[in-house]
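First, one chain by itself in structure tokens, the form predicted alone.
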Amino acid sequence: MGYNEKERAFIEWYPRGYGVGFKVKERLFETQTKYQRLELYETEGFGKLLVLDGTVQLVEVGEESYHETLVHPVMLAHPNPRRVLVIGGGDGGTLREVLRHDVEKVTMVEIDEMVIEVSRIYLGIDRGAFEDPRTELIIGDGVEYLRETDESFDVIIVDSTDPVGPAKLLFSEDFYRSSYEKLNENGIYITQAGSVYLFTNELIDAYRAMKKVFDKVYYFSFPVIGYASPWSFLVGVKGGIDFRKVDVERGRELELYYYDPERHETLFQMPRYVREMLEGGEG
């Protein structure tokens, strides 16, 4: 896994010899940082790659592929989201997309400073995010955090790695207990859960526990540029929200590239055999 100087190509392995790989034309920064390494290359067709533990995070020709799915169904589906907490998202681009909504205030809490400082410096996609009045930036534990504040939220948004290794704890049924009890009458929680083919396991965990806490839960796929697409996510709701359902008038204005609100539905597709997984033995 990683960069091949005599193939100037950076892989990502995933489960059962399957990878995904970008031709790099040279690396541009390499570091520990405290939690993690960090390597950010400039490929040969998606501008900038961001890898993280040998895990890709991002291309930045394509990003929003990830971050407009991430973002606005839930944005859309909550009829009034004020305020949103962001869990992850060191990049930036979650962030960004949240504030091009009519929000009160976005709490990001990111345990990496060093992501974000890269981020700034080399990505930019943030494209002023950090710098809005209505952002405010913890460096800390989001774990810790849901668990100790005494603030509430409309929309809860998980920009994590990958539901494998120490990201495993945001994956669990007692994070999602936490985040439920942090939600507002009214409230919706998403989070990233990996590729449907690669990662079902983790997928089916991940939505059996949240089942167990949330009111509603739903889960769907898109595929996503830089990854063993199609990506799963997972959504839970509080309260009456109904997110098969958004707001299109509200969506329209943000004249959107990749997640199409007119066309919400077509995000439920699952291939057959994982969602009679994803359901098997549910009462």
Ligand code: AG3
Second form
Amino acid sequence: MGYNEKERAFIEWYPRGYGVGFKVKERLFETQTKYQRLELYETEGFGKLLVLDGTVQLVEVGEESYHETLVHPVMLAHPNPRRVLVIGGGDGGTLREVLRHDVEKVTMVEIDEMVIEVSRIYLGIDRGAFEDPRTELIIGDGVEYLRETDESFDVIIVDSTDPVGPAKLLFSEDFYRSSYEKLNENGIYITQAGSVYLFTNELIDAYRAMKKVFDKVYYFSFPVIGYASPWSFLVGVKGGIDFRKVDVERGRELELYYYDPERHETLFQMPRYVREMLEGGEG
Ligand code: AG3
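Having displayed the form predicted alone, please output the structure of the form predicted together with the named molecule.
Below, the chain from earlier opens the complete complex, with every other chain and molecule after it.
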């Protein structure tokens, strides 16, 4: 599991012995935080690699694919997203992308301060997002925060670790319910939902739980460098937003690198058998 000194490689092992790995130039940092084991590597070909509890969070080269696609489709589907909540996302990549929009305020709730510290110092992919005057950073538990806050949001983005382990509660019906309550009249919610092939059951469970809560639920998937791809995403809508449509004009102005608003329809990929599992059964 993890770093192999002899091979000079880091490998994340998924269920059934499926591995995703990188050749490593250097081990930069390793620590046990209050919540998890954090590792940072310099890879041979993909820049820095951030690992939490043995799972790849991001590789520097190509991180735009994940962050742009987590953020911009929902931001461009919402007619006027002014108040945004980000849960997790300690590396700052998601926050950075949200701030490219004309938002009033972005609240980010991250449980593990160390992830933010280490990312800021060694990674820098936030590119100043934490210092942006529109950012409000809260170190705390996202589940508790959403249950208790008096604030409401146009968009909620969950950039968490996997639906297995510590972040499991972020994939529960209860959590979806408090998210729904804290969304404004017309609101949109997105969460990463794990590997399509290897966490299929977790994806289906999350989808069914979301269906019980949101007015409309969508799913899509795309390949992410460093994850067992394709990776899945679930979108929940409160009110009348149609997630099949985005504001292409606003999207063009962003000059994105990976996600292509003009080809928004290409996002909705899902292997047929998974689609049937999602739509079938008691869901
Ligand atoms: N968000 C976590 C994605 C989950 C990766 N899971 C895995 N490798 N098993 C990453 C944070 C990026 N901002």
